[in-house]
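Form predicted on its own, single chain, as structure tokens, below.
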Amino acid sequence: MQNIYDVAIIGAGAVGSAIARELSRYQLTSVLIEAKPDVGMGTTKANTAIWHTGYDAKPGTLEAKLLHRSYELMKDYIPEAGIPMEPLGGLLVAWTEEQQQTLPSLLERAHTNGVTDVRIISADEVYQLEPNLNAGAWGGLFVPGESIICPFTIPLAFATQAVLNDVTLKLDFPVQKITLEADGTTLVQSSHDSLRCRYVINAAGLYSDEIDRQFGHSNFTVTPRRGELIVYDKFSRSLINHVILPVPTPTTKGVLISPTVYGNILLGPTAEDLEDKTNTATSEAGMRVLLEKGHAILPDLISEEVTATYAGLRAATEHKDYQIRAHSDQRYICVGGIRSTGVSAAMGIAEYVSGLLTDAGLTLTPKAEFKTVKMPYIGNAGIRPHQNAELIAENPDYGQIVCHCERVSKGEILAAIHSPIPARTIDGLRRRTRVLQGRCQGFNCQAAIVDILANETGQSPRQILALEDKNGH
């Protein structure tokens, strides 16, 4: 008889693994399904890498309130689970008086939402703070509390936590149809597996809509909006000191040109509004529009070299504010429409579904233990493991490096291959160890990776290959 799980997570992007994660602190059977092949393949691991405090969010709104709580969550959560992050600050630029104009309101704005410590400045500190900034900047507003942050490690680090805590993950399931039982149970089904759980959690992203209309709901519709990004070479990293933002239109949070936390500068994104859900193509417009708004606010960019280009899907809707609702006649939650804030605030929202759970009849009884995680240091802020002599003397894998560009590890591939969730493709390996992510983009590299993970896994090199171009890299 096929067991009955007591939750199913659609979903295992940054909010759906924050979900399992949390969800795991209880005596559930807790299951996290995935329509690809590894976590964090959707809308979280082509964002703009920032962890944003929720100064600009809309006052009163469901959005405001969690990017807020998951702050203050997340303020713990980095440092235990070595999440790469470094907290630079955000300076939003006026360039124009009518830009100038609106800074009051967004102050009154950040410190309705709880952030307090953002202030208005004047042009000359704009300049101390940035001098190779482009000339005709009225003034900005500092936001101390944004940081730069790794969107790979985020959701890993979640759904790993999850699984080290019982809850069981299936990748490779894409839900294809949902039936609500006579018993109360749900059957969930992808064309090759199924399942059956009490409670059901939508966390599906740009298929959230989807699956809610399975559920016999049209509370919204997901628009997916493709934002474009450059990634510029190390090279360019001195040229700023804090993440640039835009003065935010109604429409997006703008272009705004930050530090990675890999030491490189990341240009984007635009908004686009399309009709294809899997359309995450870069357009000779899109970057257009970059190259342009990038030599406008700084122009020394525009002669740095280029790492790399990407786009990215966000989950829009045709509302303002996140669509997170409990159908507890259905034991059904749908937690949809988070568009661009969803890794920023996963926690608050996981925190928040639970509560929704408890009030839709679930139980939730803490385990005696829950256990904590700490993740492979991928970012540039801290000792990567080629610098680390003690780790090296234990292992000498950990001193031989394969990808030169990244300076990434043979001990790092392989710990990668065989974590608690394993690497088993290329792109795999790209996220949680920076592979091929480096200027040369895997062509001095990438045999070696291949040959590598074929040993490790069984796996032909040709099927690997195969897998890599079927996920479009």
The other form holds:
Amino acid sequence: MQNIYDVAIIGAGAVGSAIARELSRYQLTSVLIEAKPDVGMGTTKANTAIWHTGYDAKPGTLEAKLLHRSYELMKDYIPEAGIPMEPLGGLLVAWTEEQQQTLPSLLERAHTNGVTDVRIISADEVYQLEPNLNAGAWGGLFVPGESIICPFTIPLAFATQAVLNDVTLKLDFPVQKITLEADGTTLVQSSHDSLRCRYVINAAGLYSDEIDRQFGHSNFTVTPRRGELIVYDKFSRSLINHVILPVPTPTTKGVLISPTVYGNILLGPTAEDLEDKTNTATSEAGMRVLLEKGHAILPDLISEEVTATYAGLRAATEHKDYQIRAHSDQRYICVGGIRSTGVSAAMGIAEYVSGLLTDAGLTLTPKAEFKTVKMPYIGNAGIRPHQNAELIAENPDYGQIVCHCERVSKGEILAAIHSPIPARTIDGLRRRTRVLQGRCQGFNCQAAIVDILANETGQSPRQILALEDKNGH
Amino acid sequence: MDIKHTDVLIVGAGPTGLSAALTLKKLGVAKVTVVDRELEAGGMPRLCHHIGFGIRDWHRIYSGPQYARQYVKKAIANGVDIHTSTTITGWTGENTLSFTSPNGLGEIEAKAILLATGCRERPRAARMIPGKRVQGVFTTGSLQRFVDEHHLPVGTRAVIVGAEIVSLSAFLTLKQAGIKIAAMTTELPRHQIYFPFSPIKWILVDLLERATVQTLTRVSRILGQKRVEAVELTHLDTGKTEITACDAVIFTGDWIPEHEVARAGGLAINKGTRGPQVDAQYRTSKRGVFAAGNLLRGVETADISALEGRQAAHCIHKFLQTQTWYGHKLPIEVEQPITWVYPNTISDAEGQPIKYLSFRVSEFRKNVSVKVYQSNKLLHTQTFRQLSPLQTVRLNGDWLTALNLEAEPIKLVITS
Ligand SMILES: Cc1cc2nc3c(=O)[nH]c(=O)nc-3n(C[C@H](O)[C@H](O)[C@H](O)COP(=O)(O)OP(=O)(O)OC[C@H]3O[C@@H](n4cnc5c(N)ncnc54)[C@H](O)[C@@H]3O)c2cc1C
Ligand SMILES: Cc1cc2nc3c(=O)[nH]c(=O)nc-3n(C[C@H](O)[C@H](O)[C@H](O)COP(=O)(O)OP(=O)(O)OC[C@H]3O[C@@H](n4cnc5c(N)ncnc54)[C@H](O)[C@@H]3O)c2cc1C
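With the form predicted on its own already on screen, would you show the form predicted in complex with its partner chain?
Let us now look at the entire complex, which starts with that chain.
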């Protein structure tokens, strides 16, 4: 007889993983289902990595409410789980008189959203905070709470904690069919696997509309909105001190320039509606727009080397808010349309969803023990293993640098391969350790990393590469 | 923390660093320490499993690995201290560098420092070639490590981006691995493969016959979902595009000096070369700190780098003895189509060990003269029958000794 899970969560992005973590504190059996070979391979890995306060959210929306709540939850969780984060603050710059005139209404909106430390600053203050900005700023809005965060560690931390607290993680399980059975269970199937559960939570990101249709609903359609980004060399990091935000328009938050927690500078994203939910390609036009905008805001940036370019797809819908709905009769909760703030809002969403589950009839009884998690630190602001004499004395592998650009030691690579959610692919290692993410993009260490992964997992290097070809990154 | 002391600290155990170390020992310097972040010393040649090394410095022809071993062996035999798996991570004092190694963290203080950290190839990302982040995209460096060092598969049909000497190295590696070359592309009107000497030339010409070099062609997009399936080529003369199927793309021959340690130390960086600014004695803008080899300007052949290392060693030796340091005074500037020159600054008017300047241009030019000016004063003129991009050209440096150091910067210009 097949085991019946109390709850199945579809999608192991930031949102699904946060929900799995939240539910793992209760006496339930849950399963986190992911189509890809690892957690965090969807939109969660390709965004601008800002921990938003929600100061500019539309007041009264669920998004505004959950962002606000999530911010409080993350304040505790980030240090607890060791997630790389830098509380830089955001500086929204008005470049025209017209933009300058919108600042008071943005300030009012921030205050309505409960973000009370936001304030309007003069052009002089703008240049005091950011001397390298191009000339011509009219003034700005300072948002002290906007911070930068590691979007790779976040879903891994959530999912790892969930697994440590007995959630089952099923990778390589693309859900294709969902059947509500007469016995009060739900059958969830992929082409090669199936499982049974009582409750289903749909956190399938770009595909959340398709899962929703499996339940017979047509409340929303996801249109992938592509955002392209350029990552600049670490040498550019000292050019700015804050997240430089543009004045948002009704359709997008606009192109920003932000440091990353790894010590690079990010320029982007663009916003373009597409049809293909897999089209994460960068485009010549997108890059051109970014270079123009980047040059207008921070001229010195453009003369630095580019380390990487990428594109992410926002799960945009025809609605202006998250599509979170409980269908109690079907024991189903839809968590879709989490467009451009999901990394920040995930913990708030998870808490809200557990409330919806209670409303739908599930009893949530806390476990005696809820284990915490501490993730390996891959940020730039704190101490990395190669800087830690005690750690190297204990284990010399932490002093053996394999990826020179990002200074990733062999010890960190081995730890990632043998972690609770093991890195099984090069891309998995990339997100867990930062290997291959630096300026040489593998010129020096790519082959060595394939070898280490092969050795440690008992596969041949050819098998590792074949898997990489199959999964992409 | 453990602080070591040495006479000369050399960062990088490639041909430049090792030949400098060897020369310093021969000149009688007591303690010469070379550190390298790789598991083995030898630098880039370790990875080039084909012949063509050692012509100008050893007057023999070696394969890359043989050449590297030769230097390592000689250096050790002459008492050079080599530390591998040791990464220089930054500066903790004017002449003190910090490192990480499996033996722990430490610092090395030296009377003089030579930076010989080499260069790397500009990868796809830095060239901003649109498309998905697919598998099967290499640089020559990663390709050679895949094929020769780790024996990993790279594909069956490759496009090589670039058609210069290092592209040829990629070509040879692919051929040895039995991989078909779908095309070799260059944005220039002609390929830039010049042969250092004739015996190899004929083998290579024969090989080249079998590949099509597409000139005035840019790889404008990479196609494929998870692995490269094709590239889009744009012909710069007609603007037409074409799709060429392939399952590997090798980006070759666009170099960036590996200047992380140099920049971390606040050394002046030359805009043209992107390497540290140096005078004719390999002196950087920081007292006691020298730089040579590929770090100065991107790739040249190993023997040229090694000879620079040798010259730099003499300059270092002189500094150790005299303790004189002038500091950069007079910049040497260039005008388009000259892209860079080095030495690119002048500190003093003493006898210069570098008898010539090296420069490059960005376009093909015939029958031109290169003129050196200081304000309106013409210091030197030299004519050239042909100048080609990606080819380093030597300019006579006799005029370097007769300069007014207090006057305007030096300027290099090309006139027809
Ligand atoms: C350019 C850009 C910039 C952004 N900037 C920010 C920012 O600065 N700050 C911020 O907070 N947010 C930002 N976002 C938004 C944020 O990235 C998303 O809201 C968030 O990642 C959504 O998480 P998710 O878990 O809903 O989706 P995803 O990460 O896409 O996860 C969904 C998962 O479901 C899986 N899945 C789908 N279908 C199935 C199926 N049938 N069976 C099994 N599994 C399935 C997918 O493989 C995927 O792993 C940005 C987004 C973009 C595109
Ligand atoms: C693909 C390819 C093919 C080539 N083919 C030929 C050929 O056929 N014939 C020929 O003559 N030349 C060839 N060359 C050129 C030749 O390899 C170089 O000219 C030569 O290696 C330059 O020597 P170098 O010492 O300046 O730099 P490198 O050899 O690159 O050595 C630099 C060293 O510095 C080390 N280093 C860098 N940063 C640090 C740090 N922070 N801490 C510690 N160590 C550090 C690196 O690990 C490296 O070992 C080729 C080059 C390439 C890339």
